[in-house]
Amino acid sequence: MAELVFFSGTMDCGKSTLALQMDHNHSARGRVGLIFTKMDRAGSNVLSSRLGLSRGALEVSDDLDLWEAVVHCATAGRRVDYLVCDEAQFYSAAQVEQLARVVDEMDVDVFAFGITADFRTELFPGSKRLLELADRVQVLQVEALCWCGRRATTNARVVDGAMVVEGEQVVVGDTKSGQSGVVEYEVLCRRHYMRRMTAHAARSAALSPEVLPFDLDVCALPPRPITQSE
């Protein structure tokens, strides 16, 4: 019985790797599979993990119909058993639902890799509608970590070494620069997320004697209560 399953995680988390993984496992056991990605860092038509490794792949576009693509597969005499569709964040919702169908249709397991939720902690479209509709979701065990150790769940937006939250929800980065500046991301956890405090901004903190070890403006504490003595 074919499955739609969404891998997810945050960015450096191994989604990539294990997508590649995945392919060369199936295809061992005499599997036929197509593989599709969409806005990968290294360029169009290629699925890339951050170890090294590479393939070549379809690129989704915006009109892509999935759907379609599967169907002419298979009547120009193409098996295809099961589909590897990273950057599943960047699919539209009716691409997803196209995913579904090929594994309802065309009996086609789907293995959907991609981050759950932007820089701003909302959800993307495609995962908003993978969480919705995948008959499994798999948060990967390869735990990304924050630069302060702890296990980090939000991926953040950095701008010429400024953290942002506010901005369009697609933006390649890790090379890219533009008006905006220079755009990189970073792994995160909940607490530091909060307080805007990256890798950059803990370090030049850490060099200043003036600065404490916690920032009061963005924890403020509760004013002191005014005792009767006073």
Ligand SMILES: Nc1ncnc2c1ncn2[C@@H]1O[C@H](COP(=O)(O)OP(=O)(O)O)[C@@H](O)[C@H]1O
Contents of the next structure:
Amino acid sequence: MAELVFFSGTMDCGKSTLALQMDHNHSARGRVGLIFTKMDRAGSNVLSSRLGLSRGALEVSDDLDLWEAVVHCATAGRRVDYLVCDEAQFYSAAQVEQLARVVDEMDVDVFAFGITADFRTELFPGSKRLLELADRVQVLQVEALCWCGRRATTNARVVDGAMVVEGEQVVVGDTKSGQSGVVEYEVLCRRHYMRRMTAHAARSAALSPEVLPFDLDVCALPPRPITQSE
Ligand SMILES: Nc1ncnc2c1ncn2[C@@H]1O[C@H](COP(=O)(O)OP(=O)(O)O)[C@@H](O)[C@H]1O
Ligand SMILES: Cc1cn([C@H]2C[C@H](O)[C@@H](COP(=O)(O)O)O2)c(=O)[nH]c1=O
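What I would like now is the form predicted together with the ligand, since the data block earlier showed the form predicted on its own; can you produce it?
Expanding to the full complex; the earlier chain stays at the top.
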């Protein structure tokens, strides 16, 4: 019996890697799949992992009807046993409903991968619909960690080390850019998200004479690497 499964977690927790592993394992057993993605950091029509693995993928444009795409393959005589859908947070609610229809009417497994909440801790439309319709929601076992060592549960948007909470919901980016003025993301625990305390802000606070010595959060900072100039 086919299922719609939503594999979710924060940024940088291994979702794309798992997507590639799932495709590998299913195809190794003779199953035939289609890989979809949307706005992968590496570019169009590619599903990439920070581990360096990547595969060609069908780009999910805003107007792509995923039900029609699978029906087209089937009517062209191409077997489809499963779909891998990465960056599913970017899909529309209607496209998620099309995926559910593929599962229910064509008995095709759909494995969707994506983050649930944006930089404001609000659900993406695609993620919301997946949480509402999926047969199973699996939180990935590899935990991304906040700078303090707690499990990260939020995806903060950061510009020049400072958290920003205003802006467009969709800004493609990575967890480290190192370039001034460029949007990047940092996974944080809820506590430090609510405090707007990025690793950069915590390090700055640690150097401030106002910080009381028993502010354990700041004391939890990993030692800053000593640069050559110091
Ligand atoms: N050099 C490395 N050695 C081992 N694991 C790594 C390395 N670089 C990245 N990773 C793993 O890859 C994960 C991110 O992979 P990726 O699939 O791109 O995540 P996501 O799609 O969730 O953003 C990290 O959580 C980390 O566990
Ligand atoms: C929090 C947040 C993230 N994004 C973008 C940034 C990345 O391009 C993807 C997530 O990719 P990953 O494989 O999970 O690392 O989503 C965004 O557009 N808006 C946000 O609020």
